[in-house]
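Shown next as structure tokens: one chain only, the form predicted alone.
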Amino acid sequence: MYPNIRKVLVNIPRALKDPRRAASLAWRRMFPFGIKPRDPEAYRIGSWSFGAAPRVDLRDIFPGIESADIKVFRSYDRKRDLSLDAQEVLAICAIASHVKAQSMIEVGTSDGNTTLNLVANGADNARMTTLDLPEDWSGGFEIHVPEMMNNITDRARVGIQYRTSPYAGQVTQVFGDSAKLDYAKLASPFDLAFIDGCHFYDYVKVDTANCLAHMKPGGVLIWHDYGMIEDVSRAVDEWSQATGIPISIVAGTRLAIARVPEAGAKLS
């Protein structure tokens, strides 16, 4: 008998003794946020439903990561729904520290909070190359993007958080459309890539391919907004299928993780 069915049958006598409480519990299970959510943030987390990749404890993806010591800067200086949440920041900081990331690339600088926290937690004298659209961006993309998929940062605020930090000298800001940049001219190869630029399917595919082509063997690829945005989830799932490189989602987050195979490793 399936465990869930057994659990229901065992609890039937208890439910009959207190039907009002049983009905309340059943309602809460079926509608955990109510008809009208009281906390939109909780509802947002509950809506991470896209994608087929398994959700895995970070410690199972990176054994030993629990011993990583991290530094977190400007913990709550972020926009709800647009930025990484606190749990996601802790996770990427721990990953950068655990793998001792020396050379990193970020697609999508935004206000620079992720840039700052990654470079602060990488190896000593870690370097970060971060990409965003030009300061004088005219509104056009190399690849056509539907209007509702535009998520453009105020040009005057790009990188503002890392630019006013002690780590500013370790960051190289590159302006340009990520779909037409020559990645060979950047400080590659990279041992960590964070992809959080345009979330349109075609851009996620191109950004992923460009980063993968300039990664070190054993490097870490991280995508943001997996599970929350269908285009991101579909592009990452298809990439994993096509390359044979498995991906895992850090439980409780929108972070998808893949490890670039070591030289000579066979893919499934």
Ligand SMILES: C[S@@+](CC[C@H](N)C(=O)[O-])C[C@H]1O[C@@H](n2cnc3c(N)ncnc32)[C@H](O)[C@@H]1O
Contents of the next structure:
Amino acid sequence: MYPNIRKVLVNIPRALKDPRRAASLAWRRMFPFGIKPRDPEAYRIGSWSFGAAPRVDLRDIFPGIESADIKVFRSYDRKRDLSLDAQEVLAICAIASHVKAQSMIEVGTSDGNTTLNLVANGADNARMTTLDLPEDWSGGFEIHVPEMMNNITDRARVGIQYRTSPYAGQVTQVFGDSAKLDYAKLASPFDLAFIDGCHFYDYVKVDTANCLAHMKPGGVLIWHDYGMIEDVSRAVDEWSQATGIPISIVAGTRLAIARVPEAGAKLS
Ligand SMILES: C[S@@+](CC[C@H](N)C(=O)[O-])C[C@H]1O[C@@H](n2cnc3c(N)ncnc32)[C@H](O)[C@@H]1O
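With the form predicted alone already on screen, would you show the form predicted in complex with this ligand?
Below is the whole assembly, all chains and molecules, this chain first.
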């Protein structure tokens, strides 16, 4: 039976015993935001409505992940809407730990909080390659980017969080435009790729194609900002349709996940 209907039926006898409390709960479920906004977080997450991919519990995407033990460094040293939120850090660290990622790539370093947390939670002695525009970047892009989609972070702060951590020696910082770099020169193949550079549609497409071409079979592709940014959501949905590789969005996050098919696997 449809799980929500079952839940309602099971709760009817309890609701009949306490109708006032039941009505109040049901009303809040139907109108979760109330008349006046009380918590901006609810609106922030409620607005992640772009894209068509299903929201799936992380435990259903990666069975067994519930027992992953993770370490989180500089847990709240992240800028809202530029980097990951707490729920997303928990999920991405658990994924790196669960798949025992050995070689990872991140497109878009920013201050390196996710770089640090990924490398800390991968396999022992995991290696991480992280890309960002050069420190003396002159303002040009390989692909024309509308002004509104320009998300360049403070050049002086690129990678600052991992550089001062015990994991600095496991990270290779690469500077360049992600659409121009020669990925064949990087430490591929990768078993985890985190795509979070320029969010303009054409860049997401190019970054995705470049990462996919250098992944291990069975590797994990992760995109940030699915649902929140239309360009990202559209590029990822179209990529999934074109390749036949299914994507799932980790419920409660903006993380889109795909598994690279094992060698010889047949796609739809
Ligand atoms: C959203 S931030 C990355 C956040 C980071 N991944 C994290 O989780 O904290 C995007 C980063 O991509 C970089 N970036 C933007 N366009 C780029 C391009 N064309 N090539 C390489 N990096 C780019 C920006 O400078 C910025 O640091």
